[in-house]
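Only one chain is given next, in C-alpha cells, and it is the form predicted on its own.
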Amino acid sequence: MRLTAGIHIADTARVVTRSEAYDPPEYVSWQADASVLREWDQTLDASRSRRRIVDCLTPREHLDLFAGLLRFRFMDTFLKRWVKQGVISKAWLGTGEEAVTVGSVHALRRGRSGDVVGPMIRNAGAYREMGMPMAAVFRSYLGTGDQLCKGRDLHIGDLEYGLVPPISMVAALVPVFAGVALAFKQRHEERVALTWVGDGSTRTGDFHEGMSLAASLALPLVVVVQNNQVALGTRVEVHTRAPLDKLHVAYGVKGYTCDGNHVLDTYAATAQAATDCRKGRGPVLVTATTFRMGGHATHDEAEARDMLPAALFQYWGRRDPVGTYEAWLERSDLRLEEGAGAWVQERDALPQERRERNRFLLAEVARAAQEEVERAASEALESRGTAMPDGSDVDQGVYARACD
C-alpha cells in the first residue's frame, strides 16, 4: 500500500464533527497539520516490521479501527453531557488517549476463547471493541440493575467477552493478570493476556509484584503502560527520574515503545508483543506515550488546565489520534469502499475521485458511530426508569466472615 504522494491540507476537509460544549478547546477547530502528518508517515516508516504489519491490515480493518475511535470518543461526549446534566456526578475520560486503547485491542484476538483484557478507566473502549454492548457500558455509570454487577460498582467486566473488570487501586491488575496469563501458560493455550497502567502506576507494589512473577515464570503477559505525562496531578518527571521505555530492562524482559496517538503504531507494537508471548518470549511491557487532554476526572478539568503548560495541550491537540488517523485515510490508497459493507454495494454510484471516495466513506462510518452510541446511550437512561436495584438482592454474591 503506498500513500498519494504530497500532503495538500485544503484538500483534507473533517468528516468528525467537534463539539464546542463537550470537546477540548484544541480540538474543536481541529484541522490537520502538514508537519503532524509527515510525523505520522515517518512513524510507520521508521520499523520495518511495524510497517509489514500495518500493510496487513485490509480496508475492512481499517475502518473498523477508526470506528473504533469514534465510538470511543463519542461515548466519552456522551458521559461529559450527563455530567453538565446532572444524570451523573463525574466520569473519567479517555479523550485524546484513544489510540492506546483501540489499537491495542484490535490487535489481540477477540471472541470466545480469545485474549483477555483488563481496561483501567482510561480504556473504557476497550468494552465495546471485545464485543460488550455499549449499553452495559453507560449502564455502569448509571448504577441500574440490569447489568451484570447489577448496579454494584461502575467498574465492570464480563468474562464471556474477555474483559476482567478493573479494581480502583491503580495497577492492582497487573497480579491479576499474571495468574491469568498462568493458567493459559498450563493449560498450554496459545492466549494473551494485556492490561494498561498509568506512568504513576509503575511506580505501585502492586506493578513489581506482578512485573516480577511474570518475568520470573516467562507468562504470557503484555502490559501497556499509558504514559499520559500525568500521576492525577503529578508531572511525570516528578514522580519518575528513569525513562519510562527503559522500565522493561529492570525485568528482564522485552519492551517496546509506541506513539500512543498513532493507532497504527500502537496496533503494531501491541501485535509484536502479543506474539512475542504466543512464543513464550512473554511478558512484554509496551511503553505508548500520549497525553491527558482533561482532567483526573470531569470534576478537575480546570485544575489540570492550570497545572500544566497551555503548550503542552496545543502540542498534543494538534495530534489527536481520531483525527490523524482520518486524515491519513482520507489521503491514502486504500481501497476503503472494499471494507464498507452491503451498503456501498447498494448505492448508485460513489464518488470517482480516490480522496473524495475515501472522504465520503468516512464520513458514513461516522455516522454510522454516532449513531449507535446515540442507541446506546438512550437504552441506557430507560434503564433507569424500570431496573434500578431495589436493595432486595443486597446479601447475594457477596462474602462475610462471622464475628464473635
Ligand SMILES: Cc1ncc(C[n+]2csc(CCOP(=O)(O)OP(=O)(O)O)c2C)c(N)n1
Given for the second form:
Amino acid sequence: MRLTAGIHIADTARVVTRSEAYDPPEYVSWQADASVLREWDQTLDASRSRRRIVDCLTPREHLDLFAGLLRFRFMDTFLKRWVKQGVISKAWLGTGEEAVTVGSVHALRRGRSGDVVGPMIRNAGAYREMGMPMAAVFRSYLGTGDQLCKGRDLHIGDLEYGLVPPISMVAALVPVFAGVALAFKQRHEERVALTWVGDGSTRTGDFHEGMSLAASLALPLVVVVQNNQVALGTRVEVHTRAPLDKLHVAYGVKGYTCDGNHVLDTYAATAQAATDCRKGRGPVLVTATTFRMGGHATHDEAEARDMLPAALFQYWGRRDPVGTYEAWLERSDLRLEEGAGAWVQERDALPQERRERNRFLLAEVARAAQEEVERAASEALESRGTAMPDGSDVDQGVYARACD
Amino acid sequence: MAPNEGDGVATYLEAIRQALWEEMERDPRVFLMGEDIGEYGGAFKVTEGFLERFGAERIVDTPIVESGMVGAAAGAALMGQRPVVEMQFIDFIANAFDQLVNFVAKSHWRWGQPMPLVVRGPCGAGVRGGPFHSQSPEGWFHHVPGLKIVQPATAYDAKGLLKAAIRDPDPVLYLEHKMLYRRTKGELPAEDYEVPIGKAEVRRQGSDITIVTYGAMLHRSLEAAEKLAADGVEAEVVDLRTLLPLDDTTVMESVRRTSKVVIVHEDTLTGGIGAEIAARIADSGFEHLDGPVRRVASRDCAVPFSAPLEDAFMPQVEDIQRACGELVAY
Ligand SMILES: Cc1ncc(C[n+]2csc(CCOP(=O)(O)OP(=O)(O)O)c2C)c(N)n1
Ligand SMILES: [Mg+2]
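Can you swap the form predicted on its own for the form predicted together with the ligand?
And the full complex, kicking off with our chain again.
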C-alpha cells in the first residue's frame, strides 16, 4: 500500500506534496506564503537564547527534526486511510500539531537512562521519536498480541525507550510525571520528566495537583501545555477564562511560551525548560499555541469544521508545521559534510544549485520517512494475521506477585 | 529517636512506626509521602522523628494533593522507588480514586510494570469522627483487580503486614484502624519478620460456628465468642488480615469444621466484602453448610457523628453474639 502523499522534486512543487483524500483542504495546495515565512524568521530571532540553541543544531539534526514531522504526518495519514478502509473504527490524530511533539522530544536526552516522556493522544509521534519502532503504534491500534501490552490496551509505552503509557483520563500523567521527576531528584540523576496536556486538560484537578506538588518540591518536570484551542467539542475561550500562557504564575514556576507550529521554537523552548530542570530550577510550564486541523478524532471532522471558525483553519493552515519548516530548510545551508554552525545568514541569497541540492536532500528524507511508515504499517498488518491474542490468558498478570 | 527501643511490647501505632523506620533503614528506595508528615510528624504522629533521621528527600511533605501524591507515588514506583503514601485520614483516599483504580491498579496487567507502592492511613469508626473521618473504604476498592488490601488487627500484624506491603511488588492499601492505634498492644519480636499477604489467621478455635472478620471487629468478635462460650457455644474466629485477595482456603477449612458462618465487618452491609465471602462459601462450600450464611455489618448509611447514633450504626458485641446464637440454634 502506498500513500497518495507522494514526493516530487520538480522545481515548482513542494518537496512533500499533499493528498486531497487525507490532508486538510488548507494543506492540499499548500504554498509557502512570504509573510508567514517572515514571521517564522522573526520568531527565530525574537529570543537570543533560543536562537543560540537553534544555531547549535547540526544539519543532520535539522533533517531528523524534519523527518520526525513527516513520520508523524505520514503515520496519521495512514491511520486515516485505515479508518476509511474499515481496518480500524477511528483514530486520534496530531495533524497540524506535529511540531509540539517532535520539537519537544528532540530537545530531550533520548535513550536508556535518559529522559522520560508521557504522550497523550495528540503526541503519538513521540513513540517513534523516542526510539520505539513505528510499527508499535500501528500494532496498538490493531490490538495485536505481539506487543508489551499484548493488545490489552490501546495506550502503549515501554520504559526501555523512556515512554510511559497514558491512561485515558486526561492530565492523570501530570502527577505521575511529578513522581517520575521526584525519583530523579531523590537519586540525584540529571534527568527530566516531560508530559503534554491539552488546553482542556489544564482544567482538571490532576493538572493542578501535579503542578502544585512538583512546584512545592522543585521537581525536574516539564509540562507542555498544547493549546490547540479546542477540547473535544468546546472552544478554549469557552472552557478557560484565564490566559493559558500565564498559568505558571499561579504555581510560582517558570513558564515559557512558544509557537506550536514552529518546530525550532518548540525545540528551543523545551531545551530551555529541560536545562532549567537539570539545574534544579524546575518545574517548568511550556505553553505551545497551535491548532487542531481536524476533528477530535476521525469521526467528527465535519463537526469541527462547523463548530470552529473557518478563519482559524485558514490562519493555521497557512502555518503548516511541515510546509513552513520545509521552506525554511530549503533556503538554508544544509551541507551535511560540514557539520554544525555552517548556516548562511542571508538565506534567501543561497545559490540556486544549493537550493536544488537541499530539495534533493529533503526529498530523500521524505522518501525514507514514507518508506518507514509504509513498512511499519504492513508489519503491523502482518501481526494482525499471525499474532492476535487468543484470550486464554486474559486475566493473567493482574498482580506482579500472586498470593498462593 | 528510633522507635525500636525499650521493651518488646508496643502499641499498634508504634508497630507501624517501627515497620516504616526499619524499612527505610533497610532499603534506600523506600520513602514516605504525605501531608504534614515532616516537621509536624503526621496527624497521628506516626512519623515523628523521621525527618531528622531520613531528611526531606525521603520524608516528602506534600501540599494537600491526594491524587497528586498517589500519582506521584506511581511515577516514582515506575522509576524503581518504593513509595509509601500516608492519607491523613483514609476517607481522603476518595480524592485519589482515579489514580488508584485507573493508573496504579491496571499497571501490571496493562503493560507488565509492577507498582510497588503502599497507601496507608487511619480508617474506621468508633471515635466519634463523623461521616468523613470514620469510613471503611475497603468495599470501594475490593472490586478493583490489581490492588491488594490489608487490615491488621494486632500490633504484631501491623508491623509484619506493613513490611510485607512495602516489599511487595504490587500496590497495597494498608488500612490501619484508628481505634486500635493506642488501645492495642503486643509483643514484637526483636528480629525482622513479615506477615504474608494473602494469609488469614485463626484467632480462636471452636467447633460450633465460624466468625469471619478483620480489623477492629476482630476484637468485638472475640469478646462475643467469650460470651458465647459461657453459654456453651464454641466459636472459631478467623481474622482475614488480607482482604484482597481473599484467603479462601483458611475460610473454607473453618467452614468445613463448623458448618455455620457469620461474617462480621464494620463496613456497611450492601456490597460489602461480606457479600463476596458469602457468595464464595455458597459456591464452593454449600454441601458443608448447616444453615444460611449470615452477615453482621454496619447499617447502610453514612457513619454518624453523635455517640448514640454511631453506636447504633455499627456492630456491637451483642449484635455479633445474637447473630451467632440464632444461627447455632438454626
Ligand atoms: C478525565 C477525563 N474526562 C473526559 C475525557 C474525555 N475527553 C477525551 S479528550 C477530551 C478533550 C481534551 O481536550 P484537550 O485537553 O484540549 O486535548 P486535545 O484533545 O485538544 O488535544 C475529553 C473531554 C477524558 N479522556 N478524561
Ligand atoms: Mg485542546
